[in-house]
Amino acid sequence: MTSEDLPPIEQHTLPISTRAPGKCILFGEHAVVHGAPELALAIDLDTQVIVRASDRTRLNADTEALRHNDYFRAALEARWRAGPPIDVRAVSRIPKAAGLGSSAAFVAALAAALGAAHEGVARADLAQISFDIERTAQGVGSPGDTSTSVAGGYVTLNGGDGPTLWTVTSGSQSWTVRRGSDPGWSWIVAYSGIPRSTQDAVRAVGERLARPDGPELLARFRSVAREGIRAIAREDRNETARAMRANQELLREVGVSHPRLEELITSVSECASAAKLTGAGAGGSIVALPIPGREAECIRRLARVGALAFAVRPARRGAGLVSETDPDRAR
């Protein structure tokens, strides 16, 4: 599959309703901001986004929210600077600075919403300009969440044999996007409750990779998220799960886990095959592969351990309109 066998983002006019993906990231956080390789997916937790004509601009009621909510401030900024007053109204199945992507999916859905009302986007166009608004509001960050929103399913940064979808870049960077593999198998994730600054970890993990040892450290990185990679591109579960306990332990050495996340991912050692804190971590969530068979249990363990959990699977399609026909359309 490469970025033409994505379909693009038809021109329709107003109303617009769009939907797009939250995502989980299985190996490279933070390492991809500095061009290492990043595996995630998208999972079936989604935001819905309804655009419409009105008198004056607002989010959810809010007719202040551009000048305090930097997402949709930069995002109308970007793509409606000279459009009419719209009413946006966003509802979302992902909980918020969890490490899921509920920017990125937010983001998505309301490019493709404003693209849609100009003359229609193309996917590969419609990925660079989701991140171009996230970084414009985060400040720092990758493509991984916007591209993974956009592309649904598994999606590989800078690594994988996948076809090509598309290439992002930011000033003299760039990520190669591509579709990762498959392997059939159901997840886990769990948010702990704390709430997690994503500009604030990615700013801390980079002072500790510019330390004398932190060349050493990103190309153990790399060295991991490519395991990683190939080990579910083999459907290894054991492989995968190796893994994803040494991505974790990097994860503890940069100073990004959380006594929180330790004891999440603790409270599941007996029913998963392993687990690790997923998305800029210092709060957040975790995610856990489950030994089949026991993802009832792994959530029953969480939850008595205070944890919002969910079995997750890949979403089956990234960013786009909802009609009357999407299977995957908002209930």
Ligand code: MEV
The other form holds:
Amino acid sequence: MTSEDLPPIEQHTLPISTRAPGKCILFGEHAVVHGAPELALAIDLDTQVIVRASDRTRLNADTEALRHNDYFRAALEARWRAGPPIDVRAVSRIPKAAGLGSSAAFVAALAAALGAAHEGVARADLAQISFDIERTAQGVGSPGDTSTSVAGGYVTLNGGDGPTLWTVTSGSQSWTVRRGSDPGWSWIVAYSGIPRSTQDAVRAVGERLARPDGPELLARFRSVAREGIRAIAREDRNETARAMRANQELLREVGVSHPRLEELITSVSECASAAKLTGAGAGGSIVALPIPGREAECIRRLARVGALAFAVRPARRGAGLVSETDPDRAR
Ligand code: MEV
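Okay, that is the form predicted on its own; can I get the form predicted in complex with the named molecule now?
Below: every chain and molecule of the assembly, starting with the one above.
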């Protein structure tokens, strides 16, 4: 037992409606795939899914979705193999291919609904199942996105000293997922408008880290993420900003920054303590730590360079059944 036992997804009969939050990575993307620490937070943008009995299996009215949507197919093969046809509707407020966890949120919400339709599912199992589905669909990656979506709040992988939530495995690799501390800060996320492929970026970084200086680079990723996680736990904005800048430098060095991301980062240099890309990079989004009181200015500056910017707060609840008493909705 941990000091934070997240509630299971209760058994429920169809129709079932679930939701799961997107995520924003503060430290450690890419390196986490190779076992280094990561810190992410679930954000208050989510995907909602409704699953109903039907005469034919479809996703958002598309009866061919099982053929061309890898995530949908992987989820149903893993959790609904012998199940009757279902009609799944999914609505998301998370921009797609933007580095904000839209696939993980879809997978976690759908796996939660399918789990509820069986006998219910423990949250640690939901984290493993969601990762297995995402990994089957993507072929690469870490459980960072899916575990953050399942847990809600701040989450660390392979780092930090918060209560252990669960361990997720893939073959001989394993990641320990812990509760990260919440400094109570607001963050700004801005989407560059350039969609990107997680698979391509993860493979390119894997090749870069396989070069002779790879182990040394990975060691630098590890220590920057550890510093960032410690700085946030101490609520030390200066150290957090320093670690964010150092992390961005490393991400640049492994080739996943992009001129457009650099433009966005530069645009907030006066109103934010620091900014870095978030997620897979090569397009996608940045995350900025605004100077308190200057959030609106950062959003204006980002809009001026054509980015879709918004303030994000941690989603307190991870994946689960939609309920009228949802704390993330009651604001
Ligand atoms: C993508 O959101 C984060 C990456 O580290 C890939 C992963 O962890 O699965 C780039």
